[in-house]
Structures are given as C-alpha cells and as structure tokens.
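Given as structure tokens, the chain that follows is alone and in the form predicted on its own.
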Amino acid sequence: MSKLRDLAILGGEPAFSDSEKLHVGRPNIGDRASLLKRIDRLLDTRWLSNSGPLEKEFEQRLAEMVGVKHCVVMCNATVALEIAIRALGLTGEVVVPSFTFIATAHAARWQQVTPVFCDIDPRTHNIDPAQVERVLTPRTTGIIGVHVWGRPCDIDGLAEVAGRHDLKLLFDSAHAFGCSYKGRMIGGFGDAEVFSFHATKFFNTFEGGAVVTNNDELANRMRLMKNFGFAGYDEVVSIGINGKMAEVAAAMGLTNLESLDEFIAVNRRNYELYAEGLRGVAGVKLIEYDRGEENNFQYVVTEVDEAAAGLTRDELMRVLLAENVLARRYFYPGCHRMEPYRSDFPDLHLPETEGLAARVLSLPTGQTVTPDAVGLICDIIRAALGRAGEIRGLGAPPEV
C-alpha cells in the first residue's frame, strides 16, 4: 500500500525522508569484498598508476567485450573527448547536437575547435543527418553524435554524410555503454567512440573514461597523448597531457563488470515498473527502448506534455522535489544556451532541441532504487496531475 498521504507541496509530509531521498545518477557498487581484494592487490604492490596491470586487464575486457581492436581508457570521459578530437586532427569546426552534456562541446572548444549546433530529432532526441547538413561549412571537419539516453543516434545517416562531405566522425557514447546498434555493440563504429564511467553512470570506475576504436594508428596516437608523449623510458616523441587511468579506478571498473548483468536487470525491472505505473496518466509519456537491441535501461526519461498534463514539466519537478525525489531535467536549457555559446551564437534558434529540454524530466533508477519506491513515484506524479489547479503558479523548481 502507498504510504502517500497528502502531496508535501500542499502541505502532506515529504513521501519519502531525508535519509530516503532518491537521485538521479546514485551510484551502482558491484562486490564490495571483490574490490577490496583488488586494492589489497595493488596496495601490496605498490604500483598505482601510469599503465598498471589492472588497467591493462580493464582495457582488455573492454576491448573484447565491445568487439574492437582497441581500447584507451583515460582519467574521465571529456579528457578522452579531448584527446580524440586532437588525435583526429580536427580543426576549424565540427557540427555537435545542443541536446547533451556540456563536456561534448567544451571539448571541442577546449581543443581551438568551434562547435556548431544543430537541431535535433524530436522522436528520438539525438542528433539529425538532415540538420547536420545544413550547417556545413567549408570550414567543417568532423561530425560528433551523441547517443542520448544510450539509444544510438543515426549512425547510418551520419556516416553517409561524413563520407560525402569527407568528414571525421566521433560518437560521444557517454550513455551507451553496454548498448547495440543494429545487433553490433556500440563502440565500434565511426572514427572512434568515447565511454563515461562518471559515478552517475548506471557502469562506473569512482570516475573514468575510455575511447574505444579499430584504427591502430589512432590508437597509438591516443596512447602516447594520455601520457606526456612518452614512447619510452625518457623518449618523448609528440605533445602530451596526463590523462591516465588510476589503478583503483581500474580495481573498480573489473569489479563492476562482473556485476554488469545484475545493473541493467535492475534497471530494466525499474524501467518496467515505471512503464506500469505510468500507463494511461496523461501528458507523461515515458520514453522507449527498442527490444531488439541490447540496452543499458540506465535512463527512465518522460517528456511532460503541459497542455494535456495541466502541469509545465518544472511545475512537476517542484512537486517531486518536495517529496524527496530528485528528478533532473536534462539538458537544460541546451549547450547553445550556455556561455559561451550563447555570446558566440546569440541569433541561434534550434527549436526542436528548445521545445525537448522544456518537457525532459528524468526519473531515478539503479541499484538504491526499489520497486516500491518506484511505485511510490508513480503515485505521486498521478496525484501531482490530479490536483493541477492547486499547484499551478507556486513556482518554478529550486535548485538542487
């Protein structure tokens, strides 16, 4: 039985306590003694970084299990961008979707690259063939797409366009480890691909990152630019930055491998409760999955239609947030309204990326969550719609 009483909005208790409060991106831990075992490990010998072998192993597993020749894991996923997009060799701009993460377009200006922001698709939220096209330049090197929600964008259309127009392309597959598409295993496609393993993501090494890809020259490159340039003991042959891998976070990577399987059925199972609960409420459609592709489930994402729902998707964030459950809004309001590419494009209308980031509303998922919690928020957001005309106007949601 829910033990949701009144909204905490209107004046009910919080649903959930402080001690209960449920996040967006609350870290998955696989075996704990599995990975004390493996820092005991590395701890007795003493070799903490710079290449050790359990960063070895991790590329190794990663390698096979993505299906390709190469994997370079790295400090974190926007050093790994930062180095693919360098390693490439490319310059001038390249065309990026506005609806991601900051890091995949401060990488490219990070590297004196310009990035240019196109439209998105509204069905699948990611990156549009067509809308690439329209803003080539001559001055266009590449094309970076972003498997938003892990659900692969159209490679097939973006590769038709880099090819014609001979384009590098780079996915940013920060959402997508784990994921297929067309039944191969994204990571092996386009120029290279790069992985996150923040904390909030549903796989993580504490925090880390991986470019992953089938071209040996680029992988050599990448290798010598996470480490200084060093081709040897005091041979340094090109430019280089620290982006190395820390053993612990290696330690951490295989040990969450282990527990891979586990993860993604945890998610699924919450996925599908959500799908549940959810069923015939008006104005909150849940995205979906393809079933015929291998998916993480690590995200459960609605998009909240106003006009049928009675309630701006911030109106309903305020309600859940009262209740202590931190649902996220994602990617607000778009990169090209963020500085400094709102200064640098201050025209730019993309309104498909716009109408999306208003309606996006991103629901908590992963290990902590359970299935009653589920069906608690569930609760709540029919109750939050059921008394639209109370909650209209109190505002938008505080920041969390």
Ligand code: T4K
Given for the second form:
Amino acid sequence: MSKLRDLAILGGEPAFSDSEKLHVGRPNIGDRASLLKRIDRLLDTRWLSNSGPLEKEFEQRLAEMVGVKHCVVMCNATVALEIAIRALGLTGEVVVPSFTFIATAHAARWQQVTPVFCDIDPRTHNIDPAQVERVLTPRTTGIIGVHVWGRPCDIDGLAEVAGRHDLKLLFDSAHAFGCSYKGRMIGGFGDAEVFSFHATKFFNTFEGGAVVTNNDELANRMRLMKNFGFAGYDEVVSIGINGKMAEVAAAMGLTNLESLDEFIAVNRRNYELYAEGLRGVAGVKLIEYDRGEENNFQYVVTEVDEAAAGLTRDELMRVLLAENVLARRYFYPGCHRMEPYRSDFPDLHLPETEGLAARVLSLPTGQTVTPDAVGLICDIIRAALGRAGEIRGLGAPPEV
Ligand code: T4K
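Next up, the form predicted together with the ligand in place of the form predicted on its own?
Now the full complex is given, and it begins with the chain already shown.
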C-alpha cells in the first residue's frame, strides 16, 4: 500500500497494487484450525450432507442465538426465499422493494408470483409501508420486507398493513444476521425471515442461508420441501426440491460463529474510521446505524450528492476503481429497471429508489481491510473531491 501521491485517474500510481486490490464482500474467515478439524471429522465419518450432525448443530445454535423456535438451514438464501414463499402459500402478487438485490424479486417470480415493486423511504433506504399500501390489489397475498444494509425496515408498520389486509409477511433478512429491532433479534418477526450466509456476507458458510420462524407447521413444511418432500426413507408426501446445506458449509458456519463477535468488532472499527475520515467531507454522507440496537456494520454505505461533492457517484467510483478500490453501487439501477421486470413494468417510476440508486456507493470493509487502508480510501475520496474540476475535465469516462 503506497501513500497517496497523485490520483491514479490523473496519472499517478494506484494507491493499492493489483495484489492489494480491495473488494466489497471479501469473505471473513474464522479460525482455520477449528474449521479443518471439523472438516477432518466429517471426512472421517463420511457424512457429507442430508441432515448431518453439523447441520443439526448449526441449526440449533442459530435458533438459540436468534431466539426463535425453528431454524431451517438451506443451500443459499435465494432457495430459502423460494421455499418460504412456497411454504407460505403466496400466489398472485407480493409487494417487494425495488431497492434490493435482484434475488428478492427473482425468488418470487421463480415461484410464479409477481413481484410488485414499491418505493422506499429515502432516509432509511427501506420499504415504506405507506407506499406498500398504494400498490396492493385484490391479487396481493404477501409483503416481503428487506432489512437493507442490516438496518431493520419498519417492521411494525408493515405488520400493521399486513394484518389489516390479511397478508403474509416475510422478511428478506439477508443483510441482518446479528442485528436487532426494538431490542429483539432480527429473525423472529413476521411469518418467517430469511438469512444469507453467502461468501460475501460478513458471516458466511461459503454458500448458505436459513429460514427462521416460530411457526411449527411452516417449519415442518419447509423441512419437507428442502428434502424432496421426503417424510421417511421411502415416503414422499409432497413436492419438494433440494435445498439442503452441505456438511462442509455447516462446518464453516459453526467455525465462523466462534468468530462472530470479532467480525462485528472489525466491521464496527472500520465503520468508525470511515466516519472519522469522511467527517466534514461535503457531499459524501455515510449511512448511520441506530446505536441502541445490535448492528453487524457489514456495509459501509455512502450517499454521494453531486451538487455538494462536485462529482457524481459514478465519477467518484471510477476514481476509486483506478486506485484498485472496488467500491460497488448496490443496488443500481433498482430491480424494476432490470429484466424481466423492466419489460413487465415499462412505465413504472419509483423516484426515491431511482434517486438513491444513483447516489449510493458501498466501500470495502471486513477482515481484509486494515485501518490504514480505510485511512487511505478516505484520503482518496477527499483528494478526488478537491480535484473534482480536473476529474470532470477528463471528459465522459467509459461505462463501468
Ligand atoms: N437478498 C438480499 C437482500 C441479498 O443481498 C442477497 C445476496 C440475497 C437475497 C441472496 O442471497 P444468496 O442466495 O446469495 O445467499 C453479491 C452476492 O453474490 C450476493 O450473495 C449478495 N446478496 C449481493 C449483495 O452481493 P455480487 O454480484 O455483488 O457478487 P460478486 O461476485 O460481484 O462479488 C462481490 C465481491 O466480493 C467481488 O468484488 C469479489 C468478492 N468476492 C466474492 C466471492 C464470492 C471474494 O473476494 N471472494 C468470494 O468468494 O453479489
């Protein structure tokens, strides 16, 4: 890592070399010895999948942590969402925010349920219950709330709308493992909640996900669904799919649980350093977390205001890319602007979602990002804004 001399976009050396490239979503990895010991054991016993002992232990640990009756772990969160959608009996239309990862919408659509997009509250980045109410139709059977960046959405507001219209309420909690809402851990709200343990999440099982719920019957149905509908060795009682988690993934999960507090502490440290480094930088605003709640701080998200910063979000992102800082513009351009939804709803305009999708820039954090690296990234941002005129003078940069 070199000190920042001249910005790479203006002809200087990149602050980070190719081998030091910083990514958003670089995996956190817990204690290797502990992981390898578990893998050795599972290889010795030759029990690799299908409700193995590690999967059971992992489910139990997660349910205890979150404070729910049932945790059903799965191969990833997208399949977990699909299974939850199907097990809840959602049909017709479900209301989802457009400002989310495409998997939220695709999971519904893959189950032949139409995702109907609604706008967000620009202050929280989350689905807005008042906007949900506007897009309900007689075909609506449910709402999928998303806790974007791990910041809980207005759960009470959504529950109120769902209750009044007799709708199911599912949460895509892919970002919110380890977070709380009004003092209760995320996971116990609505009819069910879905976590992602994908490699890029702060807590990962390589690939993985889970549905958590307090509903016994729903949990049973999902357990059958994730295992082809098998109720016994030779007895299939319903249609199902293969949504199982491999034992090696559960081994990673159990190992990473042992380092969960450390992962959160590192994220928190980096978040605080970014906050300090970007303090007073006009036009680059870091999102805030409610300090009265549990947070995982896994996303360091800024909003770039072109008028105040002198650069657009995309211009600033190109400056960072040139320095080998792979910042990401999640969730640009919004699900409703991606196929097949763009063709399904060609006239749909969601002003808050579209405005936010043009401002948001996510910065690297996690185990692989050191305090020095955070300092350097903040220096790059400050330098870029200080030389906005020259950067703009470079003309229209190529599309990223
Ligand atoms: N709902 C929400 C709200 C979600 O955010 C997600 C997933 C889901 C549902 C579905 O969960 P899963 O079915 O995946 O369990 C990434 C992840 O693939 C995706 O899981 C995540 N959200 C989303 C926000 O981010 P991409 O397209 O950004 O991935 P990619 O390949 O560009 O990787 C991101 C960065 O991470 C890259 O710079 C490279 C780095 N990376 C990635 C992997 C996989 C590594 O350094 N090592 C790795 O092993 O989607």
